[in-house]
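Presented as structure tokens, the chain that follows is alone, the form predicted alone.
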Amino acid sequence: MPAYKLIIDGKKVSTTETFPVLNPATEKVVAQAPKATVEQLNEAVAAARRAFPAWSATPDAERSRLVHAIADTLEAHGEELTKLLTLEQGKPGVGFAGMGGAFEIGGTLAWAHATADLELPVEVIQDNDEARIEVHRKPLGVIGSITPWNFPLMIAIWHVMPALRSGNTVVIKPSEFTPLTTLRAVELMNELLPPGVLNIVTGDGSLGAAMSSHPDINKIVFTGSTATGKKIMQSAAGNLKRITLELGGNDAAIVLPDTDVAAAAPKIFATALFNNGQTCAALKRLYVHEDIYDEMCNALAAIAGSVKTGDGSVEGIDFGPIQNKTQFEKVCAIASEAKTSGARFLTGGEPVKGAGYFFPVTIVADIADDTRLVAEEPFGPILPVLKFSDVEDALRRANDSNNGLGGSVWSADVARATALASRLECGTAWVNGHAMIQPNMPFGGVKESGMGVEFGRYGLEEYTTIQSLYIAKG
């Protein structure tokens, strides 16, 4: 097994203890990851704080150049990183509709290059005989990044690149389920960055808790569960650190009766089930008008019946395993409860026997809104399809959730769909699409789906504070 180490102040650092990383397709240990102590976290934060003055003073063009260079380096190691993703996360290299590990690498590169080109110029809001008033965006200091296991590398880039681009230094802690790809990526980035600018520590949730309460971390950016996000928000109050939280979603889609089912069904399937449904912004509740309900159910079931679930390292596999045992057991329990409630299973519904956390793509019809599968985010390869007759009722049901990450409306009448989509209670609404996120469009949740936004200029601003500069002329 390769030896993995922390990166603190530009140096590889060993730990006394390690923890196992499993391949979810085999349940076998593929590596031992370093288990950082709180003292080593303190060392990483101290290194980031020492590096901050010089990094924040680095010319803007040079920081842009280095972020582009990071993307180029990751691209050069794309094959290696893709294999690591399959090994520890489970996703196939290619996967269904080309949205496997290579897709994650592609997104990683796209976001890094796009972020490198962002700028936050000085804004002049007054310049007259009395005074010149400028608004400057200044970096916050040390950013603590806590990332999840569903897209280990891409979400790390979502956190780290805007932090570096805006002049901050970083300490990142990846999920203990998927630390390997991020450890390797940070090692590669440190070949380009000054020591201490980007540090990585690995461990369990207690290390993340120590980060969120750390007095010398100025901001936490976290992607993960709502429950953990609430704890981070409480812990961050100690030094009033800034927070960006991208939390759970239970995205609803409303399919109007004029929708072309044959054209829409493949798109709906892909945006609901890609990455095995382990995607915050995936479509998770599908409300279909009664006139086309059976047609849509049959179309989705046909696609589900055509795909292959298995070990992501095997060629031709569309969907890999669920990433970890806890999530696997949750999906199994949710499916079982849906069956007990009388829901109609069109495909799947039972875990695959044998080693690995395999659960087939599952389409569920004739299910009640209060069933756990509908009321909770399953975060797995299972999609409930619900019938409606009145559009206003469908909108009410779609909005009847504590979550508010994304939502969509599907229709041949774009104007009507757009008007309805604007009434969805979510941070991002799509028309005739879902989960279509991109580097120049802000993304974030309302309600209990988060706080703040990521991506583009709006996301970059969240890594800065405003300083107003008043220059008297009288």
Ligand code: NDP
Contents of the next structure:
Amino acid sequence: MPAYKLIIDGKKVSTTETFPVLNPATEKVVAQAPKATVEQLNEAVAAARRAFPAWSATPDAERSRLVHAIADTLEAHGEELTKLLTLEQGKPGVGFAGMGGAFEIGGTLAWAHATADLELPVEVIQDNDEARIEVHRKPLGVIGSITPWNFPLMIAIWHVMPALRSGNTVVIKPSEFTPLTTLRAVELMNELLPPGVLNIVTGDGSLGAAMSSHPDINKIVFTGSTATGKKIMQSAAGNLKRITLELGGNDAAIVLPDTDVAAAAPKIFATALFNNGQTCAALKRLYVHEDIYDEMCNALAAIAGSVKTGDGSVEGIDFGPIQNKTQFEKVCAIASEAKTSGARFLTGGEPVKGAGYFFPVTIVADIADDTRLVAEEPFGPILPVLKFSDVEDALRRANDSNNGLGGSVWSADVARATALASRLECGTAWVNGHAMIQPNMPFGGVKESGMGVEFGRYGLEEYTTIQSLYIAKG
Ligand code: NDP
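Would you mind giving the form predicted together with the named molecule, to go alongside the form predicted alone above?
And the full complex, kicking off with our chain again.
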């Protein structure tokens, strides 16, 4: 087992204590990760603070070059990182529709390169006899990044690259469930970056709260649950930290009666279940018009019946285990409650016996809106299919949620679907697709799904603050 270490101020740092990282397919320990103390977190923040003046003054073109170079390094180590992802996260390398670990690495590279090419030029909003007024974007300082276990590497890149690109320094803390890929990637990145620009601490329990209340961290970027997002918002008030919160979603999709079911079903299945449903913007509530309800249920069940769930390190596996025991137990409880409610299970429904957190792909029909499976984000391989007869009623039910990350409308009539999609209460609405994110399109939630956006120029701006420069004339 390789010895993983923290990276603080460009140096590998050992810890007195470690914590075990499990393979969710076997429940066996695959590595010990360093358990940082709050003092070590403080050292990481201090190192990032010391590195900030020089890094923020580094020419923009040089920071862009380094972000591209980071992407190249990660690409060169793509195979190693994909294997690590399978080991600690559970996802297969290829997986269903090619959306496994290699897909995550591909996303990582795409986002890194795209972020490297972003620019925040000075804006001149007035230049006349009275004054020249410029709007400058300045980096915030030290960014604290707290990343989740569903896409450990890609989400780390979503946080870290725009932070670095815009001149900030970073302390990242990955999920205790999946620290290894990020520890290795940060080690690789530190071969390129000046010391202190990117630091990593790992631990299991006390670091997150210490980061969000830290007086010398200027912004927290967090991807995870709404409950923890709310805590972060509260503790960020201490020094008025900026926050970007990308939280839970319970995305609805409305399928209108003119939809070509045979063409739509595979796309709906993929967007609901990829990464085993452990995706913030996955399609999680499927509202289908009564005219095509049975046809859609049958089509989805047929696909679900044809896929393989198993150890992601075995070739040909479509879906790996659920990433951790708590999440596994949550999915089991949600499925069991749906069963008790009398819902009709078309596939799956019971956890696989034996080692590993395996739950088969489960499609549930004839389910009530007030069951946990519909009302909560299950974050697992289980999809409720709900019937509607009136489109306005479907829209009301879709919007009847505290979440508002994404949503979609499916129809042969694109204009009608677009008009309906724009009435969904969510940060991103898709027509004839779902969860289609890309590096140039802002992405974020409304209601309790988050605050702020990531990606593209809008996302980059969130790592900066405005300085207006008024140059008097005459
Ligand atoms: P959480 O949302 O609870 O996040 C855990 C992370 O938050 C850890 O890194 C933890 O650090 C940190 N943390 C905890 N308290 C604070 C605090 N006060 N300030 C700052 N950081 C804090 O994740 P879970 O893994 O428990 O997942 C729970 C649910 O979240 C899932 O069921 C799913 O619904 C959703 N989720 C959503 C994701 C998304 O992509 N939006 C991704 C993953 C999960 P420490 O260990 O140091 O306390």
